[in-house]
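Okay, so here's just one chain, in structure tokens, the form predicted alone.
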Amino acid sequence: MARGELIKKLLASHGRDDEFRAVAELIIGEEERKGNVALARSLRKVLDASASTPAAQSSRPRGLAPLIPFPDAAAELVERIEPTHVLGDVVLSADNVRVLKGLVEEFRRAEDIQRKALPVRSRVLFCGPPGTGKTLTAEVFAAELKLPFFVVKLDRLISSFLGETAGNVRKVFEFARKQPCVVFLDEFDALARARDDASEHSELRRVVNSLLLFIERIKPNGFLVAATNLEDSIDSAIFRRFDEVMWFDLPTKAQIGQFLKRKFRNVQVDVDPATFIDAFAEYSLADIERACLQAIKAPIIARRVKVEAGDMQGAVKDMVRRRRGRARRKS
């Protein structure tokens, strides 16, 4: 967003703590992205100090939760990741591209939509097998929105202490509500297991109950994005709490061809990578990328210039070998 527009929004939000802080965080984020770290740190210090003054607290409407110092309250539970990919780096179905673009446009016109007393979609669930691009898509989504990207640390979120996990979940959701950002919660099934699963203990069922409440009530300044490889294990009530659900499948042959073209566009080859499309069928994009990188590195190791057919064949053989190894472990 242009600096002038941000300043106008900042002035317009004066007296409304949540909105004012959200716009101020956008300005600080812009300075961080420009490399003006000292200025950003100074602005954040002033912002946090002003939010904690008696005058600011007394002017806050009754019932409004105190502002969370950014990002200290959730620092142990979330990690900021700088996006390094763009939309052209991810291979998505036409449906998923359409949904993502719709969400971005809706976010950009949020004020116009809210002025008509209509809700803005801000809670998205990604479902699909491992390696199909869910995490990469969340990163690219944040980049398209020009919002900071935070990944929830699942190992810190889930506590061995009774009752602490629900408290940690509340902190993350409060963080997502206050900060203009994309918060990404991977392996969501670890928290949202079906409550009728006899193997789960009562504490986790209480966490799911809390989770349902948090998702239903949250109205983030940005987006809450959750992802799961095990959609069948998620409590059925969870799906209704999300504004949008996107499904990620193994790539089609057309998508594999598109991916290979991008992967080898700056690489000298003696073989057309497209001839290996059938060999890559039924594999995830993560598996295919690993094989491509192996083939690309082969001539460098052998002190050759071009990728040869043997390099691709060897990479495919190793890909098949890894799948057999995974199948053996499961059995």
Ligand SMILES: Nc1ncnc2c1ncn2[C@@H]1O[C@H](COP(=O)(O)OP(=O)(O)OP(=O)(O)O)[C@@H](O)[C@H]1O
Second form
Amino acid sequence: MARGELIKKLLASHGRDDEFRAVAELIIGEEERKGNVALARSLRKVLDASASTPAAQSSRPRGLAPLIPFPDAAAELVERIEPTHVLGDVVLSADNVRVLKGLVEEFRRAEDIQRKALPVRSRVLFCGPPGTGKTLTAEVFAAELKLPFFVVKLDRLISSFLGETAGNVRKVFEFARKQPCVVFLDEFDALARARDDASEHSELRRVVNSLLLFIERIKPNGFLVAATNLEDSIDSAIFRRFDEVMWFDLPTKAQIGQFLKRKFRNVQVDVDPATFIDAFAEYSLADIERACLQAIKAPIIARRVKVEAGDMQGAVKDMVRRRRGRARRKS
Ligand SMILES: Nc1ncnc2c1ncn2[C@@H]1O[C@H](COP(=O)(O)OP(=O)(O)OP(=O)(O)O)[C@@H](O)[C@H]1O
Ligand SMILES: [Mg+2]
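The structure above corresponds to the form predicted alone; please provide the structure of the form predicted together with the ligand.
Now the complete complex, all chains and molecules, led by this one.
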């Protein structure tokens, strides 16, 4: 939106806190998108301070209620996470990199696309086994877009929808709709499960339907990213509500190699971590990450300097043991 329009909106929203905050967030988002990170950060500071400090509240003109710092109203359901990773930290398939970059580019050109009455992709589904980087990629995606990143715990949201906090849930979605942000629906399979159960439970059906409606209506002003590791439980009615789907798989050997190189970049080693690529095959990068950290810590604990072959072997052994233990308990 043009800056003049935003300022007009801001002035017009005087006295209506939710709206004022939403417009202020739009202005901040616009500055973030333009790359004016420092300005955006200081604007956010002012905005947050004006909402929370007693001094700010007492100096506020009468009749203007305190701003509700998002997402306090539903802190148990939504968390704002400051991204700590960058795109280079994630090992992704070439397809996923292409899709991700395409979405970022499209978002940057959203206004031009919309001016031609064309839709902008804004709803993305991540599918894949546990520990393959879905949550990490969502975080990095928000960082690339320079948008605030809100993580919604879907299972809690569904259960609280049924309870007393239904109003909070609505607030979360209302706010998320008004400001440019990435809303991440983690554990999205909870929705699919709830949908299955909903046939006998009219209240639950109402909840599931309103969630689906929200997904359908979310504006391209932000992104909705949902992640599931139970692809089979996502039926086609849910599937088609997403503009884009990205699949996450267990890493290839080349990707394991790439990950190890990065992980051991600043670590002193007595062994080439690449010799363990085969041992790590068929494991997720979350498992491999855990094993690497264990191996990297081993010399510190033993008051040595370098990671040795034995440290790596011990960590791999624990990784294998862990998986065997789980498999045994499942069968
Ligand atoms: N593709 C990847 N690239 C780099 N690191 C990864 C990748 N996948 C997993 N990891 C490591 O494993 C950790 C956990 O990954 P993440 O939480 O993103 O997995 P997930 O797919 O969301 O799993 P789940 O389905 O259990 O939620 C990451 O924080 C990172 O350290
Ligand atoms: Mg996850």
